[in-house]
Structure formats: C-alpha cells, structure tokens
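Listed next as structure tokens is one chain, alone, in the form predicted alone.
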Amino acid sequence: MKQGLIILGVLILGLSSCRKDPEDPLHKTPSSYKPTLVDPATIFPVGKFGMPQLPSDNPFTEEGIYLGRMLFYDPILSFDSSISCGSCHKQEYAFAEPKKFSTGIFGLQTGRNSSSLYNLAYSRKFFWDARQSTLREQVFEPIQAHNEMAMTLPFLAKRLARTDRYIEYFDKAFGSNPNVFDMSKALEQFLMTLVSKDSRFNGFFPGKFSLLSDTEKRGALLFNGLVDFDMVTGLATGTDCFHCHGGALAQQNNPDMGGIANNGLDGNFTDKGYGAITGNPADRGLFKTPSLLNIAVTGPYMHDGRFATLDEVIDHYSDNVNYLSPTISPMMAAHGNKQLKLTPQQKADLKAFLLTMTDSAFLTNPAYSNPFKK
C-alpha cells in the first residue's frame, strides 16, 4: 500500500511538471482568429510586370504583412536591440542606404553595400553573391551575422515570445505562438509587398515616347541600342544596357541570362562573389545584377559601393570597363573589347533617361513606413 502511494505521488508530480503554465507566454493557447486574405492581384501590377511565382504555403494576409512590417523595423531582432532591418534599408533610398558599407551592432561594418529592396517577388536569387533562392531563407542571415544583428535564433524566439505585440500578432497572422519560422514567413510577406511600379519609366515602357523629353528620348535610344549599329533604331552607337537591365523591371532576373554577371570592374578579385558560393573559377567576380529602378537614390553603387555618383557609373561603362577580366560577361565581351567613349552629351542623355526611373510614390508609400513612428 505504501509503495502504491509513492508511485501515485511520483505520477502526480510528473504530470504537474508537464502541465503548461497558462501565464507563460511561451505556451499561450492560440485563439481561433481568422486572418484576412489579400488578393495578390491587388499587390502586383500584372499588366506591367506580370504575376510573380509566389510561395504556395505563405498566402498574403493583412495580419501577416503587418507583422512582417513590425519585425522589419523592430531593433528587437538584433542582439543588443540597437538596429533593425530598416536601419540599413531605408525607404527614402528605395530601402538601400547612402553609405558604402552599413554599420552593424558594436560599430562593426558590413562587407558589401546594402542592397535596395523592391520587386523582390520577381527575383530568383538574393544577396549580391546570389547565395539564397528564397526570401524566407534570406532573412535569417543578417539576423545571425556577427557584424550585422548578431542574434541567435533560440534567444530571439524567447524574446519574441515574451513580447505582447508579437504574442498578439503571431496569433492573428498564423494562429501560433511567436517563433522564428513564422517570423521568416511574415518578413517574406512584407518584403514581397515592396513593389515599385509608378516611375515615369514605367509609364514610358515599352515605347510611349510622348512622356519623355528630347534628352530622355535620346537616352532611351542609347540605353536600348546595340553597340556600333542597331538595325531597329538606326543608332550609330548604342550602350546595350538593356541586355542586363531590360524590361519593365529594368533587371535581368534569369540567373543564366545575365542575372548574375561580371560587369568588368576588376581583373583580380578580392571578393569572389558568386564564385565563393559555387567554388567554380568561372564564377569568380560575378554578382547579382540589380534593378535600375530608383537608381537616382540607391547610391553608392556596385557591390562594394565604389562609385559614389551615377556619373561615375556611366563613366565606368563608357570608358573604364576591364575587358581583360577573366570572367567578364559574354554580353560585355561582345562589345569587341573596346570602350564606348560616349560624348558628354550622350552621357547626359543616358543619365536623364535613368532619372526617369525614380518612383516617388514608392519612396513615400505609408504602407511601407515604420509602424512604430506615427
């Protein structure tokens, strides 16, 4: 009888220790709240860009998008709660940062220039070295990088789970307690909604010349003309920008067709780019080709921020391409290893056309702004 009582007591203690404390936010029972679905057709300009291929397991909801927006701007994601994603990706600069390199926690510097963030749903690769294929995977890297946010995922999960606003919104968005997996899905939703579509260039493309001034028209013909001679435009000199930056998105998103390329910056590579990911010598010095939309506000330019101004970028492609670079893009090599040597007028025309790509509505859209600042 005594032995039986001892066993019963042990069982009671065991069951008691397994029971979840209803006051513990880590174990809060989710509610039956139903998130509000958002039709992707209300987000993406199908008539301009088409409908991107979206993740089937992460449908857009108002609550999921807003949760991602909160997380994007919340310094709680960094180890010392000093910086957020929005610290290095500022809306007024098309979610880039006007610095060569960004500053992480403890004053540490990043190794590459901060990429702009828009029209990401149409991209197939992420980061300058194209090392990730989904936004959901991409978001974990800056959070954990020692020179950026330096956070550990277990610690972050506990921090989120003890924060009232996230207890509420993870429940609303996913019917779950706060966790890093659903965090990545919420950030994915918000980042995919960052759509830039209302620049004058997007109104012009693919040929409403009445929207452009004379100098912008000349720049458009240069941008879309082949080097030496173009049978369509009749230009004696084109700059052939469109092969890597063509279409309504001003970007080649196919990784096999110029979406990852060496644009003749260097002959020797201190940063191997995509080659460091693949280990293939033929990929050394290759980097993701960025969109040129909003290029007026996304400087400094290139993966290492080496060009401070748009004029320097144009000078590079006109006068300073390193055609001896061992992995230079075939589309660059097709120029015949000779510099374009654009005239000052041609450079001004090309720059004027590039400036039509600024989307002021995107840069000020309140749906993308910091929700903690009213």
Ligand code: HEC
Contents of the next structure:
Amino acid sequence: MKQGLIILGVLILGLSSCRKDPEDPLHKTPSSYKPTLVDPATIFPVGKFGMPQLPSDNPFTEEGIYLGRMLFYDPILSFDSSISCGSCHKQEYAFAEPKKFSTGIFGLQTGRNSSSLYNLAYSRKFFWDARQSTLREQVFEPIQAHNEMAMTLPFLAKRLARTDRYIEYFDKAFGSNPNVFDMSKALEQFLMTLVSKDSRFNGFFPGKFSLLSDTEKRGALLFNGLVDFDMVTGLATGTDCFHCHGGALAQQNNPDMGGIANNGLDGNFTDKGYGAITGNPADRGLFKTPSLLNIAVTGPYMHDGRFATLDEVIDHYSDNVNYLSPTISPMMAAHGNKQLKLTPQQKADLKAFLLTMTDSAFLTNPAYSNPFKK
Ligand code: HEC
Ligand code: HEC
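Switching conditions: you have the form predicted alone, so give me the form predicted together with the named molecule.
Once more the chain from above appears, this time first in line as the rest of the complex follows.
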C-alpha cells in the first residue's frame, strides 16, 4: 500500500514536472486548466426523464461540451476534410437526415439510415444493431469507417495537434494537448447534452390528456392501449405501441423489454442486425427501438429507410406485419397473428398523436448549432 502511494507520488511529481517543462510536447505551460463544471441537473429534465447513469470519469464542463460541439461540426475529422458528423446528423431533422442512406467521404453511401441523436444519455446501446455500449467508443466508428470519414487515429491526432482552436480547447477542457482519447470524451459530453424534452407530448405526458385535441386523444388511447379485437366490429381497440415506444422518452431502453426487437418487417433478413453482433440466430432481424420523439422530422424510417412517410409506417403496423418472421417480437406475436386493420380514422388519430412529439425548441436550440457558422 505504502509502496503504491510512493509510486503514485512519483508519478504525480513526474507528471507535474512534465507540466512545467516548456520543451515537453504534451503539455503547454503555463496551463490555463480551469474548466467550468456544469451540473447535470441543469442539462437533464430530472422531473420528466430521471437522471441518467453518467460516466464517472467525464464530468460535464463548459469547455468540454464546446470542444465536443466544435469536433462534431468539424470536417477535419475526415481524411479529406470534407465530412463532419454534422454532414449526416442535421439538427433541423433531430440530427438524422432526410435520406434513405447518407453520403460519406468520396461519395460513398452508408449501409443504414442515419440515426437521430437526442436523449442519448438514457440509451444503453448504440447503433441500429446495438453494437456499442458507450458513446466514447461509438464515436471512433464513423471517424474510421471507410465510407464515412475514412480517417486514421494517428493522423487525426496529428491534425488536431496543429490546429490552434484545438490546442486552446483541449488545454481548457482537459489540461491536455489534442489527443484522440480526450476527443472521444469531449464528443461524449456534447452528444449527451443533446436533450429533447419540450415537445407538446412531453408537456402533457403522462397525465394531462385534457390538453389534447380529440383526434390526438384517440391516438394516445390507441398508442397506449393493448391490442384487443372488438367482438362486434372485429376492429382493433388498441395498437400497443407503448410496450416498445412508451414512457416520456417514447423509447424502451431496456434491451430485454422491447429495446431491441423485430417489429415484423421481414421474413428473410438481408441485414441481420443484432444477430450479426451476437451470432445468435434468435437475434436475427432485431434492431434498436428508436425513440419516437421528433418522429415527424426523422424520416425516412427504419434501419434501412424503407418507409418514406409516417403513413407508410402506420400502414406497416396496421396491415403488413410479417407474423411469419422467425424472430418476431413475442409482444407482437401475442396479437394472435392478426393484422390490426386500422380504419382510416384510427390511422389519422395515431398519426395526430405522433405529431405531438415534435420538439421545435430542440430542433432550433442555438446551443447545438454549428459553432463555425455564426
Ligand atoms: C456518412 C454519414 C455519417 C457520419 C459522417 C457520421 N454518422 Fe453517425 N450515424 C450514421 C449512420 C448511417 C448511423 C447508423 C449506423 C448503424 O446503425 O449501423 C449513425 C449512428 C450514429 C449514432 C448512434 C445513435 C443511436 O441512437 O444508436 C451516434 C451516436 C452517431 N452516429 C454519432 C456520430 C458522430 C459523433 C459522428 C462524428 C464523429 C458521426 N456520427 C458521423 C451516419 C453518419
Ligand atoms: C415489439 C416492439 C415494437 C412495437 C410494439 C412497436 N414498435 Fe415501432 N419500432 C420497433 C423497432 C425495433 C423499430 C426499428 C426497426 C428497424 O429499423 O428495423 C421501430 C421503428 C418504428 C418507427 C421508425 C423510427 C425511425 O426512427 O425510423 C416508427 C415511426 C414506429 N416504430 C412507430 C410505431 C408505432 C406507431 C407502433 C404501434 C402501432 C409501434 N411502432 C410498435 C419496435 C416496436
């Protein structure tokens, strides 16, 4: 123990003496390392969503968040300085983009539809196939993907290290010179601050249904109602969306409770989704359940952008669920392999309810915009 402390002491001395050495390439001197801590309670609407589980080694700071924001919008993160994270994740579309697939570097296309980005601090799994568990690991994928930013990390570290704004801000945020480890932490901070909480839906949910119009109210009842078929009319009385898209986040985040599911799109899987990650045949065709907040602006829909409009999505759940799909969610199979066959009125009601989920304050919040465009 004592020995450990001595070694630690030597290390700290060693580090602090590095700090003072003007010749040391890793640390500037004198350091202006005085980051301004940001209280997570000012970022997250604890009363509505609860406090997310946060990484203990990456406290929010004003400088860290701003550094992350610059990095997010900076095309120098890609090999030929042409593509930034913001190229495929656009604020006005809740950080998705209105294209089936996105165009990355050299005109290459992504294999899946660009994800919307908000309330990520509440998510336990990232990407459509749930292959990443932390944001700081997630960010390295697009940077290095040959069809997205095609960058190598050593080259990126060098490029950041000769860019004045990063020399300044890595020092301010982390007391370090630019490096890809702190880069991933800054991006993690910025991504976690993307909070969507001000839709009309989040204003009345869970209790104040009196704030809804009649059609929205009927839509809410469908969305939150269990599927039951009326004996007389044969029509579905509820559409059971809430099991997978329920709660204030309009998203089930527990992977085992509908957070990763097969919603009956396909019988044969061209994209095995989660199954390709786990290697388990029972996981083929399962994908991360997206939040429905801001759903009006994040089309086209599904992992492959196959549906252009919300009407097409509703038609899928109403009329075209593939009950023969081998891994269909047990929650959907429980409908007794019977299509909901919603009436035009029910479809319109469901859509009206989904439209209450748009958060225009989020889509225009200046704190999330491109800091290079002022
Ligand atoms: C060329 C377009 C493109 C670029 C550039 C890009 N992304 Fe993405 N992003 C996507 C696509 C497509 C997906 C879905 C991929 C998948 O699931 O396999 C995605 C998914 C994500 C997700 C997962 C969201 C979730 O809820 O699971 C995060 C987070 C993310 N991107 C952040 C970033 C960051 C940060 C950068 C910059 C370092 C970036 N992206 C650059 C297209 C892009
Ligand atoms: C068993 C869980 C489950 C149920 C029940 C469910 N969904 Fe989904 N939903 C998903 C999954 C998983 C996806 C993503 C599937 C994919 O991309 O392959 C999804 C995708 C969507 C999307 C597209 C989201 C996007 O960003 O592309 C919409 C819209 C949607 N669902 C609406 C609904 C509605 C409305 C209902 C009720 C009628 C419903 N869902 C019921 C699991 C479910």
